[in-house]
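Given as structure tokens, the chain that follows is alone and in the form predicted alone.
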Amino acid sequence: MVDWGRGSYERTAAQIVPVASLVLDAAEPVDGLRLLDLACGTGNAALEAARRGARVIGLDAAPRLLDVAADLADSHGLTANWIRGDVHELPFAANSFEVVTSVFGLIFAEHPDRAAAEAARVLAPAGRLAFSAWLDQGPMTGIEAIFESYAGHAADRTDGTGSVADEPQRLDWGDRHRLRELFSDYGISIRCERHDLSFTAESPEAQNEAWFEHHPLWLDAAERLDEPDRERLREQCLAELHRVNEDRSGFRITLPYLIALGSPV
């Protein structure tokens, strides 16, 4: 399991702030309603919901990120409650929230079916679920393929126990048909809208360095490799960033994603 408190995820969180507003737009109205932001990270969606008058709880497994979110709330004069918790086992009664949101958080659940079941369980009968998910297309697919090619290298250095009792499941959260199937099992009807988000940096080198030095996913991947493989991974990712760069005077990539809006049926 990735420790999202490692590194400086807040760097990436700052780049996806616009998505929080769109997720909240999809969930409106929220003023005065009980709202749970799942895998809230540094609080992008939770803070936006608080600005709009919601009664907010942000839940995340990483204590450091919750501390960052709490500091941001204080600095902006916003009120929210921050709880450490697991999206697979939410510490709330059924029907506790009129709105449940997640901005690129729920999609990292290791067991999507359990996370979907829990989100549906805590949602009130007339409530709304809104979350964002990356589409499995666009400039990041090459980076993902490179990472997957090194996954076998890391597996060769495991302890060899072969235990798969609680092996993480894989779900393409950007597949709207699969999302509808998943949430229909728990009484939630889902509809989706496609959007795009641009990531910018001074150069491909700057973006590559930011990911490898600060992003929890990159830190986790590098830790599983020996030094030669880490360097090869870094070099291949940089080459791919140069290949997909949309701004030759700097760096920009446009990433497609969807916003899913769900409600009980």
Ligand SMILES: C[S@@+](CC[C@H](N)C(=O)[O-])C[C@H]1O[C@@H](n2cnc3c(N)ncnc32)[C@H](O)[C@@H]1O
The other form holds:
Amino acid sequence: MVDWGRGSYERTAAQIVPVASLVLDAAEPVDGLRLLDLACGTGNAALEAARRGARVIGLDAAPRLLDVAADLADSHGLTANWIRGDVHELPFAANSFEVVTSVFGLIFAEHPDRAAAEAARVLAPAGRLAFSAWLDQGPMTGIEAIFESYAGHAADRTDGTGSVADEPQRLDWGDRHRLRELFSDYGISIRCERHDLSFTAESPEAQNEAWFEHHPLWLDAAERLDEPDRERLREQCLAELHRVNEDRSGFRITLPYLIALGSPV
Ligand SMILES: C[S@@+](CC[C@H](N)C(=O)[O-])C[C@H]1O[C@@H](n2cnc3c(N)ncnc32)[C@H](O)[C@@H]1O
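Next block: the form predicted in complex with the ligand, after the form predicted alone:
In what comes next, the whole complex appears, and the chain from above leads the way.
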């Protein structure tokens, strides 16, 4: 599993703040309700929920990001509790929350069925689940394909003792039909709305540099490669960013995503 505490994920988190607002809008009303933000990172949705009067717990696997979230809460005079935990095994009793949110967090669960089961379990009978997920289309698909083409180059870090049941499973979280199937197994009906989010930078070079220097996913991918492959990966990503750039005087890409709203049936 990627360590999201390395690098400076907070730089990217700041760029997706608008999504947290929309996820909270979808989950409204939240004032006075118990709200759990899954894979909260630096607390984008958790902080917005606290601002709107919810009684918030933010849960994430990365302690450093939880520290950043706690500092942000303090500096904004907001109250929330921060818990280190795993979305596959939530440390809460059934029906503990009226609202469960996640901003591009649940989508990183290595076992989507377990994570969905847990989200459904802790959700109260009349509760609401709201989360965002990238669509598997748009300008980042080329970068993902490049990353995947290097997967076979990486040194094998497994110790050979893991069971098949523990191997990460893939789910296209941007596929609304798959989401409906997944959550219907746990008594949650899902409806989805589509949105777009733009990322901007001074230039494709500046964006490429920022991701390779600061983003946990880029740091993790590069670290697995030897120096020549790492350099090739960097160059290919830069060429792809030039190809998909929507702003010839700078850099902009527009990423489609969906917000899924679920409620127990
Ligand atoms: C793309 S970040 C999203 C963070 C945050 N929701 C935001 O709006 O910026 C993905 C987050 O998922 C967390 N994460 C990944 N797998 C997890 C797991 N199994 N349990 C808990 N958190 C997890 C990472 O630590 C990271 O903070």
